[in-house]
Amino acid sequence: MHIVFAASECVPFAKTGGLADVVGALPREVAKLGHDVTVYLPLYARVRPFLEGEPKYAARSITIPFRYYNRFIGIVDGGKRDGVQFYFVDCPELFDRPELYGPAGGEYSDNAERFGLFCRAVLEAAKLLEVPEVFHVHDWQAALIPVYLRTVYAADPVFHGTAVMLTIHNAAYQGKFPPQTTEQLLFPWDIFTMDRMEQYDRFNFLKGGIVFSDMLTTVSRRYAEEIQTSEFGEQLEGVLRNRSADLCGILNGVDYARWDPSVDKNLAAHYTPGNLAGKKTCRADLLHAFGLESIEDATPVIGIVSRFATQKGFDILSRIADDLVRRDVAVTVLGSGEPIYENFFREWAFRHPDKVAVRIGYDEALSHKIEAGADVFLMPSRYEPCGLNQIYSLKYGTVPIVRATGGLDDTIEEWDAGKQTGTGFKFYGYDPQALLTEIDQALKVFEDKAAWERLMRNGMAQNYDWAEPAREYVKAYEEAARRRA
């Protein structure tokens, strides 16, 4: 089977979140199962350094029509990597920019045109290079591919029998634009209705993908249930409930080639479940990196690596922050995002410089150091479609404290002191006191070194690699292709 992935992010080329990790790892695992896999990405400015020498074009001067003008794009051949063919959509006036989606805290005003062009370019390129059995499209930026296929390209015999599967990585990001986008992207106006593309008088990319795709997936079993409710559906719960028979949750895997403390090149020392000595060295290295060398060995270190957003639970953390540091703890934080939370973390560190240290920004090596050097990893998310850091934390023997939502609930088992089972701590109500109570529970267990070591090893024994999710995706591809046939 030939599967084409279309997405706006993929490691190592371009990343703002977990979508990039999935598109970087899943195609490789599907290829290992014997399938032909192609990935299409926009040719952003940050992608160009990954191309060796002058770009090699698989296709030149493809015409992408808009209402009053045409754009002309090329398809750059990115070569094969780990058995996966990469192509990049080259349209410098739209993609050769410093950011993927817009300047910090904003969006480019022409994002509808940018990603509308990307979707149509993938279809035109596939006609020239190879039409797949299944398009696997990701999030709103690629969600117009099924819409184009079933409208503008509906009579094109080349795509007869071609199926589409949409993966929703985060239902909060939908791609909402003015009604005139319908005309701008050359869609018939009859799709701008409540049962198709229209959502509160906005042209909604993600809704269109949900309506027109053959199959829908999201990134954990729990999140597949949650997005069909008013609390988590982001006003798309009705259309998702209508497609519930076609929606399934497949938990993301992680890339243990990059996230394994026994081989991680970013760490001051390596360690394994059988020999945890290196974790103490990693902890000392982390505290040195954050200027907290005075922290005692008996003091638990809490780590946070995150995008700073309300979704991540930092509104409730801010309400118990000063109570938390009255306990015997140290906190190391890495991330960036909404100014209100960047300021919260800065001020928290300013008030408690001997206990709280914060780095604003993203640093890949430092994120690994936090995973390895912290004793506890905190993820108090309001919602979390899958989450990867709690899975990394398990592997690194860094005990997660999470809210029981989405993939966090699916991947973390509550510690049971009597049975000595479980991998972390979960709180249920989205409430500051519930969070603080669960942290206190973890700190109490931390005092019992034998119990804590068992808890660490329980987590390190878990396996969330991509092998099983890849097999589940292949079954979904086969089902999508069967339905379309």
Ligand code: ADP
Contents of the next structure:
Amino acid sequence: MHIVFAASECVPFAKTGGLADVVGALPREVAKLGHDVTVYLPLYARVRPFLEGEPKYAARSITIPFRYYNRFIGIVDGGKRDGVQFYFVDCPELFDRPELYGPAGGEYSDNAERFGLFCRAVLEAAKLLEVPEVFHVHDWQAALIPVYLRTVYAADPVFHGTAVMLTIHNAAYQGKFPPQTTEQLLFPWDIFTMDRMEQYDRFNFLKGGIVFSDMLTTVSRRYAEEIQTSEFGEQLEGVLRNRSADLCGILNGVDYARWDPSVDKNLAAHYTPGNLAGKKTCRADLLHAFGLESIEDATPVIGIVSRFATQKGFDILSRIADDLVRRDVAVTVLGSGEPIYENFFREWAFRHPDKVAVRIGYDEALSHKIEAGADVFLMPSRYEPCGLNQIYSLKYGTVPIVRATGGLDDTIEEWDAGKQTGTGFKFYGYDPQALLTEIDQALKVFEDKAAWERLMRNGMAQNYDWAEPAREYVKAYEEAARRRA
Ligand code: ADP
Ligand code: GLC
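Switch from the form predicted alone to the form predicted together with the ligand and print that structure.
Let us now look at the entire complex, which starts with that chain.
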């Protein structure tokens, strides 16, 4: 089969979150199973350094029409990497900018045009270069591909047999724009209805993708159920329930070439379940990086690496922050995002410089150092479609404390002291006190060195590589293609 991936992020080219990790790894795994895989990405400013020498154009000038003007895009051939063909959509006036989506967590005002153009460009490029059996599109930024395919391009004979599958990595990000977007992107007004694109008088990219795709997936089984409820559906629960028969959860895998403490190039030392000595060195290195050298060996170090978004649960953390630092703990935090959380963490560190240290920003190497050097990894998310850091933590022997939601619930098994089973700690209610109680429980187990080591090893023994999820995706592609036929 030939599968075309379309997404707004992909490691190593452009990343703001887990979407990039998934799009950086899954295509390669699908290719390993013997399929042809192509990935399309926008040519952002930060992608340019990856192009060696002069850009090589697979197509020079493709016309993308808008209501009152045309744009002319190129398709840059990014070559094959690990068996996967990369193409970059070149439209400097829309993509040659410092950020992917907007300055400091904000949105560029022309994002509807940027990602509308991206979707149409992928279809036009596929017509010129090769029409796949399946388009696999990710999140709202690529969600207009199914909409174009089944409306504006519905009569195009080359796409008659082409199936399309949408993966929802996060239902809260929908791409909502004014109604006029319908005609700006040259869609017929008859799709701007409640059962299609319209959602509370907004043109909703993700909703369109949900309505017009042949199959839908999301990134854990639990989240596939959750998004069909009003608590997690972000007002799309109705349309998701309508498509329930076509929606399944496939848990993300991990790229262990990048996230494994026995080979990770970002670490001060390597370690394995058989020899944990290197983890001590990583811990010292982490404490040094955060200026917390005075922390004693017996003090557990809590790590956080995250986008600072409401989703991630830092409002409940902020309410127990003072209680927490009365315990014997150290906290190292890396992240950036909404000012309210950046300020909370800054202030917390300012008030407790001997225990809490925070780095505001995006830092790939430091994120690996925290995974390796911390004893405990904290993810108190309000909701979490999959979550990758808790799965990375398992491999690094860094015990996760998570809220039992979405992929966090699917991947972490509660520690059972009697049976010596389990991989971490889970709390249920979205409640500061429940979080603190769970942290206390973890801190108590930490004092028992033998139990803690067992817990670490249980986690390190877990395997979440991409082999199995890739096979599930291939089955889903085959199913989508069958339905189309
Ligand atoms: P989400 O996609 O919702 O942000 P995930 O847990 O799926 O959550 O993935 C987050 C990814 O982004 C992980 O690879 C994590 O290490 C990375 N990440 C998040 N914030 C930062 C940061 N400030 N610096 C470096 N990496 C980060
Ligand atoms: C989203 C979700 C996260 C998931 C990631 C990759 O960003 O917030 O939970 O792991 O996508 O699928």
